[in-house]
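Take a look at this single chain in structure tokens; it is the form predicted on its own.
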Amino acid sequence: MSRRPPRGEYIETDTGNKVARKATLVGTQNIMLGGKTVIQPDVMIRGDLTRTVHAAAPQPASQSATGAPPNNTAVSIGRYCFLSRGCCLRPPGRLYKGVFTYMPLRMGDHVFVGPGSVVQAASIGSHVHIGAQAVVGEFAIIKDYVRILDGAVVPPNMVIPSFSIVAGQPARLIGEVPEGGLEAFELRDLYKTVGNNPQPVPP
């Protein structure tokens, strides 16, 4: 028998992210984690559908002086991120002086993404919570404390304010995060039950 422990579900990097094994990022080099940020099983970001080099605006004359590569980032999340199984993450893509580009994707602190879920939002801020088997449309545009009920289809192009609730197909807002409701969208009790070292969660 060898005595080597059994190799995790999950990647474990230095900074805490939790990256299972069958989850696909492909593009890795275009991927940016803030940190502490779960991927589960068959997850998928597409990290190659990066902005074309013709397409992109000119650089300032005091980068390209430096010689800085310019910025190719195609996904980048921030900390306490929980994508769950199944969702697809993708950057949003058009048509930007006759050439076909994609736009990056970003995302905030605390954001979770439900089973099954697709996302080509523009941006997504902190503390956002994507239910399961929602559609987020490309360039949508989400702002902190949003609440995305299971299922709901945001629309292209859709910018949903702070605090909002929204559902159904197309997604509209439908209510209002309450005041005593944050506490709600922090992931770090849900970050600690995944990974090859799981804690229960706190009663």
Second form
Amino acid sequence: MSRRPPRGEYIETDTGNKVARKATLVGTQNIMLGGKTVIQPDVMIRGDLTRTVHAAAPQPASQSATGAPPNNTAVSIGRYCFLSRGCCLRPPGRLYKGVFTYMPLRMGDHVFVGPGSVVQAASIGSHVHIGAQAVVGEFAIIKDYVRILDGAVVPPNMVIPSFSIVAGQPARLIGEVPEGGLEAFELRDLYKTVGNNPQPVPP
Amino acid sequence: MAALTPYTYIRCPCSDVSAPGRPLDGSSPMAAAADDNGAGDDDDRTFDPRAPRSNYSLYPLEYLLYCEDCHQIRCPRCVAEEIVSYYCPNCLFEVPSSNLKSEGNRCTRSCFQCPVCLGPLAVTSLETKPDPSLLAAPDNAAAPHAGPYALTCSYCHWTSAEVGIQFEKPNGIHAQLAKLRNGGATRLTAKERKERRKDPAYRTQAAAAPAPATAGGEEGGPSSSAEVLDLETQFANLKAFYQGQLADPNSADSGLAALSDLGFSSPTSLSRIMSIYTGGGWQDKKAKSRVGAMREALEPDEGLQPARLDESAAIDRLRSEGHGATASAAQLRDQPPNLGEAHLHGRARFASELRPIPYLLRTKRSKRCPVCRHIISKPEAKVQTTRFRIRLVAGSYIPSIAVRPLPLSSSSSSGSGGSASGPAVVPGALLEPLRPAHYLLTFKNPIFEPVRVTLGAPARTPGRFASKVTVLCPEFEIDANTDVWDEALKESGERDRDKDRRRRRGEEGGGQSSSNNPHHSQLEVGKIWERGRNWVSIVVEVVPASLRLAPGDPPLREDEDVLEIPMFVRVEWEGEAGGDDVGAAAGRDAAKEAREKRELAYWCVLGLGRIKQT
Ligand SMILES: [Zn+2]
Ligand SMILES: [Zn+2]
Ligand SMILES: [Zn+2]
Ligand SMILES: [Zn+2]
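Can you give me the structure for the form predicted together with the partner chain, which would complement the form predicted on its own we have just seen?
First the chain shown before, then all remaining chains and molecules of the complex.
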């Protein structure tokens, strides 16, 4: 179908996002990428699960005036996030005043989501590392500088404060991120190692 | 066996009894021993990473701090911590330290953990059947549902209704829970207790009915003839009784005056104990002047609570409900103390006695150098910010050491070992005994001065299974770190750098650069493997020991198959002098130009991998 034969594995956008052609992004109009984010193959993002009940529409007047659709962002992702192969981002849903609705999933900068993990959090801060095969339950709130180890299951509604290391099923606090461990959350270098023109891993 | 990723742990000097800078207790036997054998110089002894003591001194670089005044590494074990702020890990509200004394160290804002799995509990209405998949957020409960409410775990679906705890309102759960006992009975208030003590009618009624707190199953025990007091009531009764005793001048009528002043029944001991347990301020001045013994409590309303040793009800219940109905030791340990409970004896530790756990508060802490008391880490007090006012981490002062297996094809190996013929090393793969393997150590310099690194490693690793170790290039220099802007500018000049790197590799260790392709470097003694802007890679060759045990040898201990190399690292550089307080006044002008030689030396341990057991 393509007339240009050398096609890279990734689509690289103007803002530096690298989205694998083999990733499944549903409802792309509702997915916001901050830039420089890597989405590996077999990642699924459910942008189609938008809010159906608008609690208090922010600007009802302007919406009706312009006829523009309400802000329907289902998944918003910051800069330098890294979504590993086979992970899934899915907005959380619940009953609100008797009606079922999805709520947006928000993710800060420098968030690593390990392979095969499922994330249904309400919010994930910046500098968060989610290991492989982990589950982050619905409406969980994860603050900045949090490490979720491989295979952890974060229960729905759990709040994980900054500098926590959690593991287990259900996830519980097993340690604190040390002062010298903050730089390790940076994903700039990792970003460069992926894409159509990957750079070698710096020493 | 789990695969092992290579690691580097660094030893904090605090564990070294002979290290200078650690306040030593001269009388301590360890210190004396260290002096006796003249082993004061750290360099002379090989550090044994397997010694039991080493468990407490080895840390990954991230865990270490650095004192700029002592020029020394500091670890979590030796720093002095000070609490900056307390907060609840669930609602993230800061708790003023004044509240801690009155409210304790748990959140009082309706934040609870599941007593079964420690997951968070949410308030749910019992009217609409809680659908576990929709369990939820607070406003869900606040919506049109009506009470009663319960705390429900969204992970294991435990609900407080299971243990008979329900709430009338969805808010103020902490206060409501404090008044409730398991099974739904309310806890006695101080006023009620007083009334009951006065009312003789209540006592007969209480004797007939089982204690509310144990409604779970101990009906009909013979002990019910005596009133069952919960902890709080018993304490209140005892306190009232002893206060009465102390106030009563007639109680001082014992004959054993001199001796009894030391016993529990003497007025002075009693008033001292009372002031401990009732929070001070309760001093009986008269007691000091009196001697004599007082009688002990004789009745329940004086605080006497005979132990109820009949456990047949608990045994019956265990028979009918099985082991599954009991709480695990961990679950019981996580339970907060509950003063509304019945006495410990007679309680059967069933899961029905578990209560929701209010979240323990967490803290933000600053850290001080143990020697000079300077603050070396201080977070902002506000809970929601992650910034630090001071953060002196060892990673910004000492080189990081990354370890990775070096796959060598047999054709490319030559030089030093000569025997470098092992197969390509797969990360996490087991090391073949007696077959040489190579590891690449990459040292990265964080400081803005070039540093000179000298390495020392024993030729044979300590322990039962001695592997051979050769550091091919134990002395080298690493270029200075540059800041982020320089780095960005240099990014374009990547190719130049590559050329530069190759050239420099050739220069070091006396020419003889037979290869100019970095991917097929040769192993040569005294030569670095590769060099970059602020990093250097060198090669370590190991010949893993055989783990074969002679008959009669004790079996392998845990992790004894891990090949660990102790390595002494000495880092030297020239820093700007005058940073020290010492002699600052005298030599300030001189110091401005003078460059000061600095040195830091420490042991570290490199974990390379597990040796295959044959
Ligand atoms: Zn220490
Ligand atoms: Zn709280
Ligand atoms: Zn639970
Ligand atoms: Zn110091």
